[in-house]
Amino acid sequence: MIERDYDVVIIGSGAGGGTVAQALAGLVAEGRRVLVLEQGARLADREFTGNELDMSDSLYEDSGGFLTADGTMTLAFGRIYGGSTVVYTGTSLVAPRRVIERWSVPGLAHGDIEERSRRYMVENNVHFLPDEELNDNNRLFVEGCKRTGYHAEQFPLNVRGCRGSSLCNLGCPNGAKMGTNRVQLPAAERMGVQVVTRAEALRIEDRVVVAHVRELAAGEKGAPSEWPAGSYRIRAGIVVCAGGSIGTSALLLRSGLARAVPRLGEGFTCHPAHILVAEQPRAITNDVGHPKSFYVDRAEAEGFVLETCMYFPFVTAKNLTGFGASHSALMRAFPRLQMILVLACDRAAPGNRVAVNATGRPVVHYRFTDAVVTSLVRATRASARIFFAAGAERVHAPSADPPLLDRSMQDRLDSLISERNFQSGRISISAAHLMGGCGMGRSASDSVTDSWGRVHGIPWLRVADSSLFPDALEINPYVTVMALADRTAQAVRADAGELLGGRVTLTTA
């Protein structure tokens, strides 16, 4: 067992863990020696190929297909060197009111939410792009919004440089996504944090961190770890886990934290998806130029949101229903495809949780309530006459029947698609919007942390991921979670005094 020192150690260098460390950066002027552990590898440029199946599983948690208990949705999160930033769209949206007083955490407010998310806003350069930027994939959208009376709005979008590749959920590989690879974790490591990729936190004990450092195999994308393979028993100060909803879940359920938290785990949301496409008449841009720049909100109304997208080949075919020549021909006519992702905006419920099993692997538990089922027919409903609007001649709508509709049927749309037809494990559905596990509030009794990412009863441990959410957003969680991340920085700034004192490192390492 290889020992280091250390006097601050974030878990995970994503959207949480990339703004801890730029925030924290400042201790390392003051002496301080503040280290990222990171799972996944750091990649170089060039090796953004924008191929699905070289890419998956140097970006994503079992290549992508992680799947809850019961095998019924597949949750994509990153591991790689800036987290699930490396992977998403780039939308970058602020918190509405009505969630964050919906939460009532005590010492929570939407203004300073609102306040921080709108500064990472800014450093991330998130702004519209213009009209000429935009494909026809989102041109129908809102051309079909306008004729069915759906109020339309634009994403705003943290690219730098975007030249339309449509590779966002793959990596950039222009280097034009502003996620914390290339905005928040090289600021932090020019003032001297260390990062080191390819590290797994195994546990978390007393005011130390025990982690596996892997190697690099043969013919594998990335960088080798900065630290020669092996175990670490790495002393910290503070530790500060930022691995995701999931992983930090199951880091502190591995660590035996449940006794002491005993809300641990519990409160997992995640916003479920599935890809609805219709074929045009004529082929469009779909897969050229930016792949998601409107959107429409019913989350309040509704319980759903709809969003503009474009997956690639391999994805698409696995949201297809069907077989053989009827899937076929679907997936023929895919320059002519137009996309639309629905997303229902679920709430927290009993039994819906991270666990692990016996290896500690994370497991996590999930149930369809009667809510979403509803909320994701009332999206593939309003979906299907957006497309049908915009010129559609037929629409793939998984929960209908049958699933393919041509024009004939748009005047049946209420009676076709039916939660009737939504049956559990035979539709595809994925989330990527993970939530909750470890919710803010107001003692053990009823969360996990308090308002600024401190675990109840454990001052020298912190949380500053999505995990916090003590209930779902209605939105992409990212820059909520920079918020967040941020507040966690501060309480670690303001507590770093009385928690780490005169103490000294033991190791130069």
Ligand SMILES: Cc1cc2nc3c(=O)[nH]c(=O)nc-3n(C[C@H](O)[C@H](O)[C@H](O)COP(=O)(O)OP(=O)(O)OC[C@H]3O[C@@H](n4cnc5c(N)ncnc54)[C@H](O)[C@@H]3O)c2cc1C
The other form holds:
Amino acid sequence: MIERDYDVVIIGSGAGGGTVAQALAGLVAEGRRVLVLEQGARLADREFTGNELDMSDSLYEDSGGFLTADGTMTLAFGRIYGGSTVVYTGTSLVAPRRVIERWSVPGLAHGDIEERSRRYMVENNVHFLPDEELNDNNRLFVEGCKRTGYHAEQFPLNVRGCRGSSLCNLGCPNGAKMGTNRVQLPAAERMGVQVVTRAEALRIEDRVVVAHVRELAAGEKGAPSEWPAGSYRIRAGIVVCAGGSIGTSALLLRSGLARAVPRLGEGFTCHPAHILVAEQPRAITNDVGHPKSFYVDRAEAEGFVLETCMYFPFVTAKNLTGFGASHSALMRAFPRLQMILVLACDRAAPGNRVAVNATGRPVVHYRFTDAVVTSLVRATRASARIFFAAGAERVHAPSADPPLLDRSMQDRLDSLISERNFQSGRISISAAHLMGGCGMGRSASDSVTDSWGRVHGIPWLRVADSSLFPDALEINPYVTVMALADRTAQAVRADAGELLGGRVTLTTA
Amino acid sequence: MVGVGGATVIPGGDRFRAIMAAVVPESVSLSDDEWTDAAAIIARAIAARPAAVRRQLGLFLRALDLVALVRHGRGLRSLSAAKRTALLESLARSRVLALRRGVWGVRTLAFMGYYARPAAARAIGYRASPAGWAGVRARSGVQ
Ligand SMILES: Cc1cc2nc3c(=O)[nH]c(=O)nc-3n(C[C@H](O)[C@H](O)[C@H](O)COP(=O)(O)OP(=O)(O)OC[C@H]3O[C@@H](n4cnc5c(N)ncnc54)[C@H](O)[C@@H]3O)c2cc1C
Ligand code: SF4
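Switching from the form predicted on its own: structure of the form predicted together with the ligand?
Below: every chain and molecule of the assembly, starting with the one above.
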């Protein structure tokens, strides 16, 4: 076991970890040693090819195919320098006031989240794309919304020099998306924070992180780790967990911390989503241009959000219901396909949680509540109306029977699209907004941390990622993750004197 | 060959090809080389799954043969394409979650083998490229 010694060790380099790394980089100038451990690899710009298979393998946990315990939903999350910010689409929204107020976490005010969010939005160059960069897929959505009375809003996006390659979820091949891999982590490294990739934190002991560094496998993308492969015991004055909702919950569970914080792993939520497609009569620009420029927010009124989207051939094929000749015909219509992503706003529900199996691997238990199914069905009906109003000839709706609806069926959408056709395990559902597991709250009886990411009863252990959400956010979450991580970093700085004191680190690396 | 390293042979390969033909009918006209590419993609994906998932897949493929035998008196591979498709469709709508999930799993693998090949993506008209708008303008000759 190789020994190392640091003042602060941050586990994970995504929206949360990257933010904390940058916010704590000032400690380095004060003589402190700050380390980020990231289990994923560091890719060179030229390795972002946009190839569906290669990039899914290189950037996602389980190549993007991580399934919930009963196999009925796919959870997408990154495993790479920059975490899920490498594969996110970059839509940047401030948390709704009503949601933060509903969370009612003592000490967490909406104004504070908003102020920090806006700071990171400026840092990430968040802005609206100009009209001339919008593609037909997005324009048709806006047109359909206008005709059906839905209020379409434009997404602010965090891009700089976007070329409209439409490949955001495969990692931007043009370095245009301002994830932590482009902004916060490089800034932190310039200020002396060390980032070690291919380094997985296996468990946490008292002020110690036990980690394993992997070799670069033959044919694998990315640079070798900054450290020699092997097992490490890293002493740390403060440990900040930022492995994401699933990663952090699993790490703390396999470290035996459920005894100290019994709520660990509970409260997992995720905005279950599915992709709807419709055939337009002629080819449209869909796989060129930024894929996600508009949305309809019906979260408060009807429990769903609609977003424009565009996916790649395999993901599209997988998300259409059924198979065989009719499925193939739809795939061959690819240049004519308009797409909408429907997202249900779920709520933390008993039993929906992150656990670990005998080998310490995360297992996510998740059941669709009736409310989620109803939200997805309502969202599908709304989308079908929008598609037809935008001129579509056929709409593929997974919760319709048959799933392919033509214009003659327009006046029967409410009866054709129905909860009774929602058969989990047959319909493809996926989620990319993973939240909860180490929720904030008052004490260990109702939560894992306080509103500053301090784990109850363990002053040197902090959390700074989406696992902090005590319930669903009902909008795209990365900006809020950054705001919460910024709070965690602030508390670390405030407590550093007491926790690190005259601590002297051994310079072994 | 698409993909790097790892397994290239699908466990239960013949059965899988029969399923693929039902899931993506045009896969029957894949050349030997194209099928080798598709099979390598599927084999690698299976090899990368946790052991429990691999076991479930093996069991499901055997169960499919058994159901075919009970319903039609012959194994899955010897069924006509129409019967094979009908059998998979009935299981996809089964009341038993494990069966629905099983069909979903094998169809997902079949789609991966077929559509994740760049040639198949091009064939359906998928054009996304890092060049984005500039690529479209170049293709259409617009400056
Ligand atoms: C395809 C996709 C599209 C999305 N689009 C948007 C969008 O447009 N807008 C938006 O607001 N949100 C979007 N999101 C969600 C957003 O990306 C996440 O909410 C956010 O990145 C979560 O931040 P995080 O720090 O909690 O986790 P992540 O960003 O996932 O980072 C966690 C990191 O920790 C590492 N890690 C985990 N465990 C360990 C360990 N034990 N040891 C070492 N490292 C570890 C992981 O490898 C990973 O790199 C999207 C997500 C996906 C997957
Ligand atoms: S659309 Fe823009 S941000 Fe997205 S991958 Fe292409 S260039 Fe990058």
